[in-house]
There are 2 protein chains.
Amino acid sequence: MDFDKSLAVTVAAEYSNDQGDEAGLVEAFAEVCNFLADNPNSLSWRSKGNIPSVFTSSGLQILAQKYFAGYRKSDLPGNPRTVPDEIVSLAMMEAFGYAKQEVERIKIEHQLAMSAENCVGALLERYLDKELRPSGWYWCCGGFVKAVDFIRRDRQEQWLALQIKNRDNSENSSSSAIRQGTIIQKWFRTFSRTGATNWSNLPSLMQGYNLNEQGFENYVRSYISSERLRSLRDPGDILPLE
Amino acid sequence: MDFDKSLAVTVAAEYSNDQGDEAGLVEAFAEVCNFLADNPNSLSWRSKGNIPSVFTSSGLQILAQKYFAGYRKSDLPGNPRTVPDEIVSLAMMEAFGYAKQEVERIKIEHQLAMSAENCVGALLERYLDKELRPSGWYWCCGGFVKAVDFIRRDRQEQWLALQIKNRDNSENSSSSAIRQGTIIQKWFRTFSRTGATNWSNLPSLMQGYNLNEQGFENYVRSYISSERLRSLRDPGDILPLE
């Protein structure tokens, strides 16, 4: 079956006016679906119901909803929704000699630190999207593309793909589902053993866009402060991180 | 090829005197290798060099070394070997309003909390091994069996297998490599959303051994205090957690 890109564009246009910070997202969504048409095993679908098809209007509706919801959700670190394991606190007291009162504080701060880690991982993708989208890279946001974070086409219309991690010890999802012949390059931002960053080792596909640590740091600062303001104005709009 | 259990026992006997807290470990190692002979795809091998064969003396040597080293290594929470991501600290300051000085402290305590979490996960397996080994369960320690933590045989000599997690949100490794027909039961200790424990929902294979939270808590307390004493006597012997 041939992929109908204009149908994907039409569906996406119901979800976005494609202006401002969303400029280019309708095109990005359509191309991500085109990529999935070429690499059907790359579709990751954990929600209930049938796996949506990129060849039907109803399937594209479901994917567009996920895509734009993923784009618009807040990645501000939120209040933890999990309850700490009491035996972990016990282990901290026994192993490191912390007092009961201290582990109560640590338990909360540890959860906030995990929220902040998730936030940084999410903002790394947002930063790259902001810098790469104007150059024809499409962000696979919304969580339905397996093992690939950004795609684009080369001059021969072949797919190029990027997989991004915040640290060298973050787990890589297997990318075996990608069609052979697709160039996939991987990159991580920081070395866990040294704390050093890895911007000087960008893979060739990511070079030439002036990506760097200072730019990322500025992005994180500005994202968090503007999202905090937005959440004060409209608290119900902010989805907490898991 | 037929698996030669007596060869595995002979090899393992070079590594353990099979007494005291190691009583039954030689048998356990031999049975784990027998399980791998029946389920070759369950062997997980990330080290360099060829994948060891459970059918050869040299292969069994390599596995026995891993098995007993895994058993004897310390799971005391150690000093972190990773360096925190500075942008995570920045995000904590920006999102939660912590001062620079506070995030410096949190960064360290967060790492110790992660060490303690790893420790609790490891001690859960050690506790279960202690309670289950006398009843013919074999612990798959040493990190070379994929997706299975404990095995035993039923009366028809079929394999029974357990997969254990500390929390319901810990990642499960896929167990698709297990031969069809093998009964595999999964269990997690705690509910991340409520903090409640799950001992009252042990799968049938784990019932009847008087496993419970108080027993686990006592085990954690006693393990950490005796390992701390041991590490004071012989500091070089303690391997830090990752």
Given for the second form:
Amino acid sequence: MDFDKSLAVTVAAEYSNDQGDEAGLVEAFAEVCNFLADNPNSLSWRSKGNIPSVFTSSGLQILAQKYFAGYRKSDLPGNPRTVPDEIVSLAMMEAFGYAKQEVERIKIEHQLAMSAENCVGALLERYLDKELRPSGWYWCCGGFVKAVDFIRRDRQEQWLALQIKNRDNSENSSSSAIRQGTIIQKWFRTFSRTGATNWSNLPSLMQGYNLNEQGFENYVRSYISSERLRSLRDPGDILPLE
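Cool, the form predicted in complex with a further copy of the same chain is there; where's the form predicted on its own?
So it's only the chain below, everything else dropped.
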């Protein structure tokens, strides 16, 4: 069965306003589905039943809903929702000599730091999408493409696929094995042991787009500022202003 890109575009247009930062997402969604049509094993779907097909209107509608919902969700760090383990506090006091008051402060700060850390990977993908989309790279947001974050075609119309990680230690052996024998190339932003960045070691297919740490830092500041302002209009579970 041949993939109908025009159908994918039509379906995506129903979910996109195609204005502002969403300009180009209709084309991006269609190309992501085109990639899945050529690489059906790359579709990631938890439910074994009712797996959406990129060859049908109903399947495309399910995927489009996830795609645009994934793009529009906020990646602003949120307030912690879990309760810290009190034995961790006890271990810190006994092992490092912290006073109970210090431990209480550290617990809160640790939770906030973890909340922020969990968002950095998503913010990195958003930064790359902003910089790469004008050059024909398409973000596989929505969580339904296995082990691939960005795609595009080369001059020979062959697929290029990228997997992005924030740190060199942010995956286990089973997840890294997914790339073996595939076209997927991986890049990570920072080294966990030294804290050094890895922008100077971009794979060849990511070079030439002026991607760098300063640009990423500027993007994060701008995004978080914008999301905070948006939260004033649409209050949600966000960190309070200090």
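Positions refer to the first chain, counted from 1. Remember, it's a predicted structure, so these values are computed and weren't measured experimentally. Take the two forms, find the largest set of C-alpha atoms that superpose within 1.5 Å, and that set is the rigid core.
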Review point. At the hinge of the rigid-body rearrangement between the two forms: which of D154, G208, S53, V120?
Key: V120
Check your understanding: What turn in degrees does the smaller rigid part make against its larger partner between the two forms?
Key -> 9
Review point. Following alignment on the rigid core, what Cα displacement (Å) is computed for K48 between the two forms?
Key: 7.7
